[in-house]
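Consider the single chain below, provided in structure tokens and representing the form predicted alone.
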Amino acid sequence: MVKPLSGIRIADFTVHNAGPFCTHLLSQLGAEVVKIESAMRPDAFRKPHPVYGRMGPATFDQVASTKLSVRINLKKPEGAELAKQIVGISDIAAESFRPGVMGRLGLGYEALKQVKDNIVMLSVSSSGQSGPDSHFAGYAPLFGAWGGLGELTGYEDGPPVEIRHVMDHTVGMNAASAVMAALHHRRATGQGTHVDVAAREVAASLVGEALLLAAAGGEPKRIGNSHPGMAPHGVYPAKGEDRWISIAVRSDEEWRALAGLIGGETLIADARFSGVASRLANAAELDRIVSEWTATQDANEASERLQQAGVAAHASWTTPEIAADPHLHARKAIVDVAEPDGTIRAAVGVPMRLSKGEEIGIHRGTPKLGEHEDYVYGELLGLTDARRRELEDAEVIY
């Protein structure tokens, strides 16, 4: 019984979060991650997160857990052709710098080819590998921003919203989805191929519906939380201080449902929403008496309340509410990994669950920079301890 993507090794010259959200979540699936990093450039991510009350590496082990770690200093030459030799035994190789600099590093596609024919290369970068914008930077709110998605979102008398981790783990999902199609094309044909993923393309895919509304000449705009075929369909305050609960009412059934909570039969009888077009079209004043009944209730037991009464609703929790639900405990999908000093937290698992097989998801904690050199360099490619310490002095492994 083994995992899915057992006996597939990558080579991850990723950096920040699209691009390692990618490997992980491959890594949670059985495959074996060798991290490319050094002393002098580490992922940005080991660094501190002052801004979310974290003096540790709040978020690289969302990224970074079941992987291995090695120090390779790319800029020096015999840094590339030791990356080289761990892409020789790997099946992919990914990576998220701008265009050009895996080239001018000596480690493009045609040079990874000349190593290993049949490679799969996943480059992610914010416009891709081609065309006039290639060349631009990004980071995760211009890939909302860029892509549209950022433009509709928000409410209509208000700014775009900024969309930040999420488009970061969306381009990761993404470039997982495409790399697994080449191991499979790879399996069929036995070519490898260059997966090109552009983060603003995937904000763009996620916007179809509006650019078809654009196209047919009409105009697109930011609607909030409600929606053009669902009233009541919003988050609501509860009781207590920045608490809410969210409410989306699908059909006349569920309204009646909702409404006998509420007001009871004088608010069922009530014309004004008696159907769907007609509470769309006194959406304001049905989110008003909606408010100010979710307003004295606890968000939790009134979601209940709800949901036994067969309407979709739920309290809109805090972080620490899903760090500490027994039902995603109970899922794996929030396990405990151990960071550097043997802290033991919460961590994100695997979002999915697979009837045959070894147990997917995260069984080792965040890896200390160069932790495992010795199986790499060692066990893998046969370096003998005398060629490690040359290589040390010279600071390519450093």
Second form
Amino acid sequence: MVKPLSGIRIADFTVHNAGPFCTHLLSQLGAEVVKIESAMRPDAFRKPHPVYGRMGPATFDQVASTKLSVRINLKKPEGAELAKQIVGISDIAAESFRPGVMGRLGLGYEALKQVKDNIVMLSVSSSGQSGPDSHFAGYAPLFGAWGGLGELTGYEDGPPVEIRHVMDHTVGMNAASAVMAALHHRRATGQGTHVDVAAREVAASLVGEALLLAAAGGEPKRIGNSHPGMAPHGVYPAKGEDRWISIAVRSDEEWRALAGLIGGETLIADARFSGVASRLANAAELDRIVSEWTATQDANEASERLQQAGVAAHASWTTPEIAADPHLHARKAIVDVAEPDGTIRAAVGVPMRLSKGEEIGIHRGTPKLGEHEDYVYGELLGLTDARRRELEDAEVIY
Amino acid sequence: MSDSPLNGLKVVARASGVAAAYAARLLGTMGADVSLAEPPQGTPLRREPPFLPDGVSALFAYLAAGARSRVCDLDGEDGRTALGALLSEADIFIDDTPVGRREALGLDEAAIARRHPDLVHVSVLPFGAFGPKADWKAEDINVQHSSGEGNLLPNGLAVEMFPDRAPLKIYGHFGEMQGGIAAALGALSALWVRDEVGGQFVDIASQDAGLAVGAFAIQRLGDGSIEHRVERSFRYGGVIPCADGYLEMLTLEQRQWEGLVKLLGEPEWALDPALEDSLERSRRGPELNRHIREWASTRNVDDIVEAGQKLNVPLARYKTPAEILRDPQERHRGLFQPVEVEGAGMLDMLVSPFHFGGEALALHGGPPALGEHGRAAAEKAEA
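Now the other one: the form predicted in complex with its partner chain, given that the block above is the form predicted alone.
Every component of the complex follows; first up is the chain already shown.
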């Protein structure tokens, strides 16, 4: 039993979050990911991030873990040549610069095909490699705004909402599935391809049903926590400061179970809530009744009781609750990783369990800049120590 | 690329929820032949809102576009035989039957592995098929709140306006769809080693997938800070109300701030030398936003975005679905394709956010009618 992607190698030029999360997922599935970096433009996690309260480099970076690190100054022609040598021994080349940048560096798809004719190249960008907006720079909240996910998320009477890192990371996970499809195609046909993932289109793909409704003349709008076919459906106050519980009732049977816990036979028999149409019509009153009850309940205990009664419910979990959860630990969705000084901290694993691939997941921390050059430049590329020193002196390996 | 990347791959899906159906949709759009194995009354997704004008489920139409529909009534022997025949031809089986009901239907891990040793068997459930919560049920709102992001939204302007309200879920089926995307990735990864190890069981939880895309909160926890929806708002910029709608503004780099100052017309407040320091800008974020919002309130979104993009200021219009449908960028990219949706006519449907070899993918068609591609034990359903 081996990690499924053992033997796959990725030349990883990606920066920021979306692209690196894609290659991070593939690295946990067994791919050998060579992260190409430079001291000239260190990755964000190698610098302080005062806005987030981190005053030095990150001691562990989720999306860089399990990757190898080599330094290349891509601004130098010899740097681009060295990068091509890595591509030449790789299955995948991944990048997330603005469209056109790889081409200007001499590392566009056609150039990479020259060194590896069946290379799968992944390009992740805000608006895609083509079209009038392809040059646009963007960050996660902009992808959400362009793609409709931001406009549709929000309280009914409030403004749209910024979609944050989850936006970047879903782009990365989507890209990982597209790259896998391209690998299967390569295996079937011998042909590589260029995979072009547009972040704003990923945002739109997550509201495809609303876009279809609009195509039919409908006008989907923000609806807060409510649902057009379920009531009660929402996030209700629980006992304690800033504590909440999410509850969703789909069927009459579920409603009777919830009503039994809240108000017994009287509420079960209340004709205002006897079918889904009545519950939707009286949703405001229903929410008031449910809130009055939940406000007296511990969010986690109430969730347990509701689940036992057959009602979909879950406390609105904070990050520490998630990091400590036995279920997520049992599934290795949360794993413990060691910092360089031995401190243990929680990290997020790859979101799947494989019956014949139990070894998947994070198996190495965050690489130091250039940590794996002996392996990559020495063992894999066969560069002599003298040649490597020359390239360092010329600020190519830099 | 002249053919779709997954041409020749056969997928069977028993999907009553969005996550499993979305996994099949992703694989189907990339070229796989997808058969939905439905109960005689059809998957419950056919009855899920939102609805198109003629009562057709827009959600089902989107998720099932290009798939085949085969009725397999697993309460009867014929239906089970029919499903078994489908699976014996298939590469991937995607199933969201609750764990507790699988054995009785012959759909448990061991039974499938015994009968179909080369099949990649993908289980897609809210909390997975293994672990103390494997039996728990969840709608999308519960998935989002069990995986972290639910508690962390809204941020920015919305939480500023309504600080005491309940946290807010992302629209639609964001959490469940993450499960679907992880399932597609898991299926293709397991399939990659099938020649060496045979088929295997892939256990997907939408909660795990939602947590994975929310990994940054766990990262920050390890760095020593706990995210909260109020504190994680951008200090300035963010959602900016304009005369005719909203725009998103985010200047993370120095040159982007300098572009913004130009865009604003270099007003005196923005030329304060202290604001050249990014930390000072963060500290004075509310003051900056007062000025920015006042300036934007009398201007139209598109005018600001057009001028700003020329100055390399990251700006985007908060687009409505109707605006996205007619956007020249999305049109150029072939993001939408007209397909026949029975009962609603020809409609533009989102195809895929991926291009392969410089080309958009294509849908094989709209959603299938129930049993359009075969029925087993249909007599029983009609009885």
